[in-house]
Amino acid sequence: MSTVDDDPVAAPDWVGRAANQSRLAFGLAVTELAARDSSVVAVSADTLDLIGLRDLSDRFPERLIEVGIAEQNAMGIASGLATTGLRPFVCGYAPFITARSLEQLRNDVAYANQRVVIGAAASGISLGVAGGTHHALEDLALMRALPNMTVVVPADAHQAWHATLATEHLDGPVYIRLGGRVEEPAVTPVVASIRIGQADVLRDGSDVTVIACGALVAPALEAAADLSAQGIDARVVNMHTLKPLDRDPILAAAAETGGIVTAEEHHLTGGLGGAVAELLAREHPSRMRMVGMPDEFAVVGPTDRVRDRYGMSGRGIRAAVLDLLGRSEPLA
């Protein structure tokens, strides 16, 4: 598997600007989507700085709408602004952008079928300090049930900055995963494009399959090297596309391996475990353990603290595959 690039001085300028982070990817891209297209818009629910939105604020003051605080406001201005063929990117924190304008996302952009572009940074317990209110944690089970949406959580910085350039060739809303002020493992390559809709495989493995989305890519990966020193062969397939779902790498690691793990900062309700069991239950019922958050409120704290609390880590990845396989894991 390949992943950055190996000579930083070839590397495009909006490598280092992202400094790692999916949510500064999404902003550099929608300023560069802006450049080419006269028709993009961003509208800011208080996001210049957490999406990095200032060089679209210079470039192209007119283009940039900040409605502060009121994402139920952002929601229907941008479905407004779509209907007059403009190109509006909606750019919000996850907790609020999803959950307390889900009336005006419902209506307004999924039901009319809008081609309007959600960026949602700080998903996941990424502010994990924050408390419950800024956890995001319910927002992919609300995106896929949206009829019209597609859902993308790119797996690092490229492939979100690849995501949302992928967007001028959708129809309909499209809703993009994002992480908060915490670096974010590269795992895929700087120049490696995104096909929405057709999920990566990362590592090949014959043994048991482990499907991770978003920030549990690279410790999918983490535990499937851990896994190989103790005999395990492990498939790690980054699902970066919850909807439209890829089936074919689903049914084949099915048929083809011991059984399947998903990983996802999410509730194990509705996000990517549910997503991965709906399909095998219908057409290939097979052995799987879910990694995610339990049916609780996360605790406060440190981000990396909180997700090692809760087993959405390297460690906790590969205890759910030697749970699976009927394996213990190996004496200190």
Contents of the next structure:
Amino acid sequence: MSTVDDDPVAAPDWVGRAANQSRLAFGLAVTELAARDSSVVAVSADTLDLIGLRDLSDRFPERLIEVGIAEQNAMGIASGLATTGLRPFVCGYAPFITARSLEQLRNDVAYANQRVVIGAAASGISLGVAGGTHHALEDLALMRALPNMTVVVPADAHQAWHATLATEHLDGPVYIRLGGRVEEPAVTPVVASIRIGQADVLRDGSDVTVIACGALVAPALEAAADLSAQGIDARVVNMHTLKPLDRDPILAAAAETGGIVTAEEHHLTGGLGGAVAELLAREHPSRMRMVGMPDEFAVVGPTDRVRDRYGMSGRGIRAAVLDLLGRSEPLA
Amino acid sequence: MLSNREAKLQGLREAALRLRRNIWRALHAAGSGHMGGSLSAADLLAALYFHHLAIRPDQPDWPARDRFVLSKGHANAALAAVLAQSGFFDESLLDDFYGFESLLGMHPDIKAPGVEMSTGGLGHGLAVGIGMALGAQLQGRDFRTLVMLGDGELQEGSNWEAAMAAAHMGLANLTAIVDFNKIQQSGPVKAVLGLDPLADKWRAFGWEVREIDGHDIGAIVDAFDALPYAPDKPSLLIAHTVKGKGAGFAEDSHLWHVNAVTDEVYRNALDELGDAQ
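Which structure goes with the form predicted together with its partner chain, now that we have seen the form predicted alone?
Below, the chain from earlier opens the complete complex, with every other chain and molecule after it.
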């Protein structure tokens, strides 16, 4: 599962155009769906290029609904479109398309249970230099708390493409968390299938399990490779769907390995770590460490450095594993 | 002998009277509720459901039906009553208003037959209505979308995002109706946060506006028959109404925006409306 097919000759057209950016892969996949299905429409909140919808706009101009910088309106309109049988994909910046339009999202989309897919770009601290107004570190907690909602966090552009196509078979609202204007390392194959709600075990191991999502899947694999050199055999699970949460691999990890470390680019409240802890507290109390954003607003800075400052990195995940296992860092 | 028009209007007046009785019936069953804004909207709703809207109560999901969204969702007693009178469900369901697991709570729920959108949070309905109107346009369907807004509700900024967008998109198949009863929960609208000049605001946003007496059935019918007011703009109907209309003790008072409905209140309300048939 973890091998990456990077053969440029065989790669489909979308791979190059997505340029390892999940936000662009989402827009390309929506365009692909629009070509297949005349009921697919996109709603943009001045986010045509952010989300890679320029091509859809050129090919199907009537099906690109631009509402301007007005996320509340975008969400309400998407709900109304869905009631008529259309398949709206509403796109925006993660901090705004969740928090700014939260009541529309809750009432018009989730409560009314409309088939709306939300593409949320620039999530986490992908806009690190933009500061706290533009960081989205609570979006997963907000979305997880809404009944009827499916919450997907693709690990890379390839998975974003497949996850977006897979929404074709889902009912009700779907939230897809996407990255910013930076390349994301590829950790899943170009040719792959995703089952929404079914996690992927990327690496087997018996000493400890790292359950990661989104931007922290690559650092989790990096940490597992480092730990292997220390004789620690870490399992790595890509929990690309936070809701519905895939129980089996979590319970298996709790039963079969020496503890669980979760890793996410999100506050430690209410995201992946919270979801895993809620399940384990009920069904299999286990020792855990949680890697993510502590209860504070992040500093300004380049994304990698800001992530690293709060331990959201391969190094931070490795340190959490060693702490969990009662092992010390190797001497440098 | 009555002319056809006068007979039609007389029928609508009787339907509106029965609607007011049914509003009180639901609120009495609930023990309390939003009588003020339900009664102010009653004549408009009677004309919508018994004259204007193309609907099939025995087929609530009929694809070609006109869409009506009650954005001022707290007037659900009026919506529930008019849906019951139209035949979407039995009038006896009004006796379960606010009941445990009832389809009919304080605010409309899309799960109830005839309800097009769950509303209640204010400032939501117009954006949803835009989506419906666009949905019709994109699919080449000719159903119309009407959204009823409260006046106090217009204090929510989301309405103005929607107003701007609907005009920008030239949605002639979208109509908004303002139930302008001039009273909100804590007092007169103009004292809480004034809307004047309301018609000019909408015109400036690009809507074609008409104003009527929202209790004059003839004027209401004419205003609906004249839709759309412009070929390339959304239409706005400002209906000047009286909060609590038909119950003298409740008219024009914010104390009857929402209040308890005791047996005595219920009796007084029905007495004022005249005996039920």
